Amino acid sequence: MNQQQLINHLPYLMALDNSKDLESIGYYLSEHLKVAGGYWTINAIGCLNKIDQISEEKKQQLSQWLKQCQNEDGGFGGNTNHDSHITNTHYAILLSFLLGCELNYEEAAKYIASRQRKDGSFEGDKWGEVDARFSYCGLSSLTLLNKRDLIDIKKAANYIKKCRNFDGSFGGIPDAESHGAYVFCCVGTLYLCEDLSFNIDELAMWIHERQTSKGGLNGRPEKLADVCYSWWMYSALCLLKREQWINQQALENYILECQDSDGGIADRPNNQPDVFHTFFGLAALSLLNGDKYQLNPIDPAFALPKSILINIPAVNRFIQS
């Protein structure tokens, strides 16, 4: 749609909880995102001002289903009854925050470093698979919990600038190809690892190169542009205060184009809104313009809102200002 004004979200992402079809094959290859979905739809909602619009019955709802989600190893799963996951464990304290409900911390924590490789790098669950994602994972976890001691944070730096490639930009795992959601998990890392020592403007040239004509970023050349990478890379760009390496303006209304009619935000124009989408679009506009829309910012090392992370003493020194 031809969009230049925020429209209002709010009814889209309420109504997410009224769905009752618990026997539709949308339901089911969905069950296992359902912590993941949780936080994007509440932390949509914080940006837009709104969690008081959340009645204090569906948090406290909200909140003991989440405790339910904890498995005897101290990490979550993605809903009750699956395995746990360090990407769940991850999403399951961002969405404690978001709610204000106090979970098993001292055991998720254990569980998070558990999952820590000698060489530094992190695995997913108990089967291995390695990925930068975790990595990130691991150390915003543990920083939001000030449980950085136990984890080797050198090591862990020392990992992620492996997965970095010749064209200055971060792959999943050394030697894998460069990929716009991995700049935000990689500088994420590093920046919660407090050492940012590699070549910043040739990342910053990467990202800039990922701009289309259409304004959007894509997250590898020569691919369409996609609204979550508005999130990935330009987050990245405000950790490394590199932001005016791209046209803000024309990333700022290509989100705004991607909005429906009707609420919610697509990775397209004129695409399906989801929300996965109308999260990161939110999100990236209160990074970009978040006053001309009255959004509550979210911290681009965290992505929670600010508002939040200013009353948890162990991230304060992490937060930009």
Given for the second form:
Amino acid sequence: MNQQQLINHLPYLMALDNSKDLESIGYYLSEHLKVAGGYWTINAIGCLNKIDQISEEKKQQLSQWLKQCQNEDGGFGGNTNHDSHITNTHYAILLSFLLGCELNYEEAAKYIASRQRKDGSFEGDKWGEVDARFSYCGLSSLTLLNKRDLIDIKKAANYIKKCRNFDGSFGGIPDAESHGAYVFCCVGTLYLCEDLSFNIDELAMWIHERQTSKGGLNGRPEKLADVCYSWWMYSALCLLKREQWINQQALENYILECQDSDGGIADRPNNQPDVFHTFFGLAALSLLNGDKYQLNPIDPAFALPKSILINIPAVNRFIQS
Amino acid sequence: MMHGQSKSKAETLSEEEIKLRAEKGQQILESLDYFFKVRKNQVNQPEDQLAFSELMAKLCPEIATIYNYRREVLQTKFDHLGQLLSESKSIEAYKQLLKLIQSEFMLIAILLKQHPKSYTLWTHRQWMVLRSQEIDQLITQINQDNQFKLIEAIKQEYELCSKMLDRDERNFHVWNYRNWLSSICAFGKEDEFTKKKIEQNFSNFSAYHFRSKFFMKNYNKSETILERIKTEQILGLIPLPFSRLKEETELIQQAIYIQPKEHGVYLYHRWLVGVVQPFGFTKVEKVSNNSVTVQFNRAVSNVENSFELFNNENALKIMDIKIEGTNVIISFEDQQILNLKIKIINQIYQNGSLETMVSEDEFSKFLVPSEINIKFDNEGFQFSNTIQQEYNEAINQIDKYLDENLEFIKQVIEEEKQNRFPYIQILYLLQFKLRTQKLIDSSKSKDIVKEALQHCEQLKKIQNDHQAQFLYEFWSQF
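Target state, the form predicted together with its partner chain; input state, the form predicted on its own:
Following is the full complex, with the preceding chain placed first.
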């Protein structure tokens, strides 16, 4: 399918709630991803500048449900009743900003801060898994909540630098292979730590070499391209002011090719769309050429609409014009 | 989120099938509902909590809360049995502990077969290894004939990793888990294992990646590095002896020859050739009564302790060191300069290394030690640089090694004229060559830059390569 236009994805997104998805087993098995799913869905609608098309009633309903996802320890689970985890806590905070509702941010901030270890790394939850994704969640959430003083920023940055590899890129933990998604987590964390003292050109070269002949980006050498990497790595290039280091037009074309004629964006052309790839496809397009597609400007560090971040003084110095 | 779901394969379901799916879905939701009630103690605990959580895990393998619950149950049992064991040396308790551990590892292995990339499952397995370690220690303390043998259990974990990598050689969860195991119980053999994976498939980038980590850790141990530097004349951030490096280079050249269209092999080759680069002084830019600016063959950092200054053989106190790219500006007390001498110190030779060299930031500590003499005359100043003979020999060896690799890539370019990778590669290698050339005979630098620009031109013609423009601009500054 040769697509050069942006399809209207609003009906697809609005319909995600209804019974059509109940036919899929995937829907039930992803019951624990409701908070994340909420963030991807509403933020995608936000990219299209159509959050106002969600009824007040629906927003209230979502806000009520979201509040119920907060546990006694201050953290959020992926859905009501689920145990707390830093990723879901981060998603919940982002979603609350999109919905314009208030959560118990004090307790959430304490939960997140308590996840930082002595070596600067962050755990996902009390069971101890460590990963750069959690560092990013920690830095992003606490910056948004103006609670950076609760953690050791310098140590957080030093841990991430240990994730750097011989090829100039970043993995998820020290010694892990370089990976496109972790580039976002590591660069995002270092950016928010205000410490980009690593060889940026080397990383930009590595990202450049991720672009495949069809224009899409792959996550690692010899792997297939995937639309979500458009966001993970292009946003990093924006933060590093190296946007020109990939062929932007080719990447745009690839994202458009991944659209489904019935709405939604898939991981690659002619595959099934899903909300995750729809959001990241739209977000990347917004960064690449938001004006052309009339998409709401999104911030590459926080992955939230700039229009929302403008109202948060604490994050001003991190927002690029 | 779903990856790799082909749309053409999406089924159109009959009404009957839709009904069945909805029913199954309802069952899942009801089971989860019950699970959460159990979790919150809103209903009685099932008699067999482990069996119950196993059912839930098999039903919804991705729900972390289920494993959290299971771990709580397991921990309670471990604690209880551990206490029985400590107090009464109960054989029964001992047997139950072993059985619990074994069946848990088996359960996770079964689930991993279906979900090999699940963070949740790998975290749970890691947790089990740590608990096994604790239990093993407890058993040994009690002086029981410890048939558990943690080492055997870890060996089986390595086996599991091997099997899973046979199925998917790029699964980073497996590689990371295997790497983590070595911190519990190192079996070594990483050299053999990564080499085997490479020989199975020359484009297995994960194997090259872990090979690079293995070299950095095993050859850069601080105890041996000082000795190795003196005997092997190491001049760069070299992770292994020069002879070994050349062997490894031959291996990767073979890989490039066999799979020239793969990207990963060029990355590894580039790294190997790049780590051996000598880092040294090229010229004196400026001198005044209170400062001297020296230039190096590449951008500098961490050189605060790399210099000693003398004016007419009297030691000068260094007031400040400022770095501007390849230039270092050393400030000293204002005075009349008669005869300035600068000693460049290789911090590693001088001070040894406290940590393993894993970061490029450490590069500058490997400066080629030399002595610069600056004399003044009516026209200004003249400088001369003296490098010890062994280091000069080492630099020349590296230069030769670079030439061999340049020749090799040129051959690849001949075979692969429309492939951008060898062109990008030769530009990297020429950059290394330029840096080395500046230490040997800087008059030849222009030829290298000219050659690089020619390759940039070629690169531009291939596939409208975007990077060519930057590389062109980069080389044009020379």
